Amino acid sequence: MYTCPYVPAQWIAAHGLQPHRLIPAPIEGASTIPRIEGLCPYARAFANDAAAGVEVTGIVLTTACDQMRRVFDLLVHRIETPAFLLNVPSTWQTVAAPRLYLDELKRLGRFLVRLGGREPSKEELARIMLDATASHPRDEDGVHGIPCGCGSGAPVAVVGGPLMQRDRVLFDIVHECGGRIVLDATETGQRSLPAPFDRRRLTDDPLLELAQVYFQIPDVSRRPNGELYRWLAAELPRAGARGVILHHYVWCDKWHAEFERLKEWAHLPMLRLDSEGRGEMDSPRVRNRIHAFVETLR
């Protein structure tokens, strides 16, 4: 079980185990696991889930993220089912870097030879990734789906963090407000989609040509994140987005502090979304909001 997209499916496959990547539900209720308090809605879900999660052998998490860093500490001292703390270095210009979390696959990969796996061979790590480009492994979970992203409407791009079950609504709501969203650029969607692999390198380092390609995913915790906009560069314009709305929980502080440069940069209309994952995105209020940008895009 994991939910970063700097984690690779392919890699725990190839070690005979089944990737999973989990959206969690929001929490209603009483907690499974106990002082969760302080977290973002989002890491509170998924530690609340992960401690519940029944059949699962393992947990990986990474520190991209401050919020899921202390999931990982979390669940370390509070469940049995045994867990994986991947180090991704944010920067990622050195030479050293790259290098640094293809040890960490590595280390990632003794550590699922831990939990009952085998130790994957060349050739087998190869086919796999080979088998991912005609198909996602993830899009299985309904991760990467756009739900309203043909049809009439204003054309807007979703832009931010990870979300929810619960929360994906804003695409629907997006629908029946007269847009489609025809760019889902959240950690849970296309922009959290590695680059297709070079299908010569496979033959003699496909862990290597794995590390490259999702060393590169961008994202807004990079330093510089300057891969990010360059990405939004290329996708805005090619899915013919007229306006960008940002989602993000509270206590995300680097979206937050993300929005005024990205509407600086966009130069498109920009409607910020903050949610504490209870649900506010179906609520009237957001529903009035969602209406009146589409009704600027027009």
Given for the second form:
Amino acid sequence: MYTCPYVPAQWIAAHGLQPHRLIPAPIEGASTIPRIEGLCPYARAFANDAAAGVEVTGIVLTTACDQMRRVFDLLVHRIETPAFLLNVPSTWQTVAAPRLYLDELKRLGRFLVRLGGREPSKEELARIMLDATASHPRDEDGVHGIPCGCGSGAPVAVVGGPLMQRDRVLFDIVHECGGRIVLDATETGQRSLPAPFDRRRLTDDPLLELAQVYFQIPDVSRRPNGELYRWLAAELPRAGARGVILHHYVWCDKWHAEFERLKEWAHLPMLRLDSEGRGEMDSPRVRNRIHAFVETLR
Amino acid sequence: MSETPRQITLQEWDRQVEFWQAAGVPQPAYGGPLGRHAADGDTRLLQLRYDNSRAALRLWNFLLTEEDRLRAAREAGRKLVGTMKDLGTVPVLAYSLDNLVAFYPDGAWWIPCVMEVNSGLLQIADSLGVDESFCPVRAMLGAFVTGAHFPIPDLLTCSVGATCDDFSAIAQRLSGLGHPILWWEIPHRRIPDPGEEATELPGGFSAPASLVRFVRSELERLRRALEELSGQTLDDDTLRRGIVQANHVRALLARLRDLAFTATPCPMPALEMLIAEMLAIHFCSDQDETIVVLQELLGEVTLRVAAGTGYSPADAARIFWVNPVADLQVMNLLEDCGGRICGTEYLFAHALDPIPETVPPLEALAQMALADPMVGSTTDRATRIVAEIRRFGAEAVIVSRIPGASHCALEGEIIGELVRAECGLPVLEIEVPPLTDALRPTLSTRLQALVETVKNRRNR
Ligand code: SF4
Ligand code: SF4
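In place of the form predicted alone, output the structure of the form predicted together with the partner chain.
Whole complex next, starting from this chain.
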């Protein structure tokens, strides 16, 4: 079980284990980690839902943010399920950074074998990657569907960190307020989907191709995070977005600090929605704010 | 040795300095009354109490004149390197070259306290979208915008990877404002897998040798950047000499800490010791003078210990302190409440350990960077804290939370659990904002209660 997009589902599947990208609900009453001032609600909800999961063989977290890294520290103290911390480098422009990521995937592989998985052959990994390339990303486990962008409402992009299941109500509210989401650039949306695999490279060295493709996922945590802006520069006009909603959880410093910069950069009307993870997206206050925002885009 | 140790106010210090000046007592070039810093806006100084030794005065004046030194260095044609989120690695590289001066922009962390939130830096950070949900280091953004607290460096480096989200996000914001940054990675330090080649690190942790090699390659990039900036070659011999010099600072500090944390009565107050420890990270923009300042402080403490003088009460509760305080006055407050410091972990314990001198210098620095308590698990950090508690004979632990800091939400829980399990000591978690005036009664009550608990336990 994992939630971070830098964990390749195909790598887990190639070990004969079932990958499950957990998008927390969160489960009511689950409190392996209590609500603590300063703790990201998403990180907490993930840890609690993962800990409460039955038939979970192992949990994979990553170092993409400090909050998750520290949640891992507490999780290994509190639960019996084996957990693994995948080191995802923040830098990406050196030769050493993707190599470190590749080494980490190999280490993850050894962890999966210890969990009862089998060491995958090159062919098996390649086959699983090919299958993934053939299937529509909308079918991928855990990832939210790509918005169809159809209809006549004001076109809006939603950008930000991951969305918990219940915060997906945001999409319906935008629709009900006369808008339509044309780009889901959240961590649980299109932005975090890996690019299609290259068939030739995949045949030569599937693990290397897997690592290269996943390592290129644009994210706010990258230093520098210019690739995220490059991705947005291509996707916002392609989707025809006329406004941007930035959603982030309170105490998520990485997205929080990005709002003003994104605003200066995008030259589009922006609305910031920060959530404590208590289901506030469905509140009248948020609904009114979205309504007012969509009005300005008409 | 100065007269009987006693804490004095800034006004008392200024009268004393005036007297010395009239008597022709020599002072360092940056010496003089502390009141001039308060007049310049560092108004928190008026609320603090200081050790009355000349060594302590020198320490304070050295700390408070860093900006002047940086501007003078630039005027003298030296290049300035801002080493962000770097607790003691790049400065060692930079100070190995004689035309570079490294400093620590993160030091702006304390400006909201020292200037009692009157600097306007937090308001600037707010306007840039970095509000009070971030740790006080956000003041650094304002300092870059105003250019009023340090000159804009010629090269800006920042370590990322296993660092706090606060700093990583703020540095990215800074980069977005047009300040180019050389990012370098310190990966999360993990426990080597069974059978994996491992390297023993300074301070007792170990790391996979592959991670040490990785950091070494990152430091190689930094070395090249510094060479380019300085126009000089930073070869291994030059760097080795730089390491020896840095180790000199660390050795002085180690002796100072040993004496200050173990002698009874306590020979040097918590506040001066906190400042002294900070010097190890970045040398306050003058490595040679750091050595002189620490030597003088160590000399004073040694004399006091030999003479059996220090601060009362002799039965003060022996406290181990975790994390630096955003409000310096809280260090005074602890002593007012009947405590004394016997061990600290101010987020940079590794910067106090000797850098290995028997391995190639970049390898040594890579090992040192990976020994940072903050890049490993909180359990590792807690384990080191437990070892230090035993070494210094602390009787209770205070985990001081830093408002907004991403690591503070969960670390207190883990540190507390381990300390209680291993040492059976009481643990108090408090939050210290840059100005604690409004919280003072509550904080005093909690500190006094901890001191009481410690004393009651002695009688059991
Ligand atoms: S929402 Fe932000 S803080 Fe929370 S887990 Fe994701 S990146 Fe980390
Ligand atoms: S105090 Fe903590 S959160 Fe703030 S910059 Fe330092 S390590 Fe980061």
